[in-house]
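Take a look at this single chain, the form predicted alone, given in structure tokens.
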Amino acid sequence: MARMKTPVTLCVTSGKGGVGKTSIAVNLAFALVQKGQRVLVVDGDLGLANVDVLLRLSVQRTICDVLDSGADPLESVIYLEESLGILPASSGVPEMVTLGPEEQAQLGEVLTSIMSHFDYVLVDTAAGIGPSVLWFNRFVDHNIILLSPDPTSFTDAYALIKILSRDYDRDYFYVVFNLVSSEREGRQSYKILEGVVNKFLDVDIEYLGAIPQDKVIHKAVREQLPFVQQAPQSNAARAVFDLADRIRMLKEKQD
């Protein structure tokens, strides 16, 4: 843990919420870890925690609390294994979703004294345009955008593409499917977001991936338990895999 790093940063984020974005940071995590790599995985929804319950995690520090009185941030990290660092946020708190610049500031520096420790972090980010969705998305190197192939999931992925291009200067995305039927559902629908944000945006997109709909999923969320532990050679275990050696490309590029 001494040596210091340029860690790849990343936010696994959405417009639309329930399409399983909690559990692919996660699971994308985990199977990080297994090929090797060092990862923190950051509960960007600041007032809504969800990581902490995926994973049945008993929480004595939050974000908030370094926030609040200024403790070691590392002392928040809460390790799951050697090379899987969490750090959770608070559940109940609505102030936490709307910091000030001032704030916002702060929680970056607290950020940067942690990131140092680890090869990959990967933001959690609640769902929605949120200012708390909006400044971890500017905060991060990497925009991971997930959505399901459901039309209302397009126009809020969309619209989230939109204002961070818009109003924040980012212009290049990674897009991964979530809930898909097959590899080919995924494509096609990628195919579909690329065609409207290529007429109508400036930006770059590029398609990471796609995750099938699987029932071990649900029984891992039940559970409480990832499932690429639990099942790793299920069909989504396996695009997650995947996913995560894409993944590990952007650190080649970045090195």
Second form
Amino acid sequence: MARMKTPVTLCVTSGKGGVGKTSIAVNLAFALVQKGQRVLVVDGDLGLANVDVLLRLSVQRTICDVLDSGADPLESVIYLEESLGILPASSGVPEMVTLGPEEQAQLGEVLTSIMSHFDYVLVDTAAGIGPSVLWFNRFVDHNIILLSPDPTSFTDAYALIKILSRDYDRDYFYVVFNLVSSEREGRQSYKILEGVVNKFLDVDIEYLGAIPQDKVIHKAVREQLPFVQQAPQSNAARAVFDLADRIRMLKEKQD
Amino acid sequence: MDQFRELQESCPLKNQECPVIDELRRLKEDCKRLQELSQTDALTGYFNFRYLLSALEGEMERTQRTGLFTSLVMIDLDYFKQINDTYGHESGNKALQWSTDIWRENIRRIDIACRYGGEEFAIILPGTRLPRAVHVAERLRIALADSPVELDGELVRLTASFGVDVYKGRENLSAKAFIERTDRFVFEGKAKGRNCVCFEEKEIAVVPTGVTDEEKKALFNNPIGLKSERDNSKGFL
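Okay, that is the form predicted alone; can I get the form predicted together with its partner chain now?
Complete assembly follows, chain above in first position.
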């Protein structure tokens, strides 16, 4: 008998902006879809959306409309492919950044109501450590901390892990490095982060992979197309496919 | 009375003097006065215990909905029994009025000052974080300690012990439980020697988002070195 499956929910988050959250979230979604999964991407940057920009979407309804005027959340999902839905957010709506508890509860209900149609729900959070970022991080099952090997990105990612563990009871984080010059740099950077986290925080972190700097990424962003489709043989795309494989193992564990 | 003018004009005979309307107006005035009485403490003019409970419940609900914290300050006058025993109950009452008048001048219009019972008081500070509430309590403590009252021709210095706590809406808590939780800090203040403000120190000592210098050092003073490994020749632009 088929049992009702709950999707794997993940968020890509970083503290610092400009690390590549949206790009990685979108390409990871495409990679998972290519492997036969149904994926919903939620633009968690509720006030300054950019998933739609990255994908050249023409947005009719957003999360904001769902919350404000009760638009049907399922109808707000834009399907790029049969198994790839995008729930877009609004651009330039500052109220959405400071979600109050009541709106958070409402958002939780909305997401829960549409989640069962997918195998994966991937939230691309905003930068910073604002209420919506913290809320999405608590809402999902798995937190992917994305960082680049820059000192500021390190500090912000560490600060985010610290807040989530101390104030919001999260105790397991997946770490992905973006914009590395080599796989080796990714691993070495991870070792440093792991050392500091183990020394100061009571949480476990797990290395999930590294995405190399690659010209195709910039080109894809400018052309508003996913690089896993534009250049599937590039180093960056191959790294994202590897990442997708590891994430599918999370689902196997969960099921 | 302006608020009852409509009533006056509602006489079907359009009489200026209408005994029925007059009676109705008196009843309405009585009702309003009784309503005020039912939620006010006669001696101090503060809200009474019943009002404290319902107002605090309301504010805690607001916290759950808006995320704005509600702080509570509980106050107990020090050595009040001795004042009663030494100077008599009338002086005791005077001490209560004296203290509550001073505190009233030192809180905001939105704060809700209540008599909890006997010589104990509660002040609800809506939309207020703990450090701010502690600051207010400290101001109330100093204001009272600096203004001796004249009892029986004698200048008497009054002091009180303060407990402060905050409700952040993260847990389900009744108004009563919140009061009791805050009251524990009053007992702590009594044990510490009175005339002081007690609260959960660790709530304030920790900066919520702080990455310490030690942590930063560990992140950057590593043997491998983050930068050295980067192969910049491969970078774009």
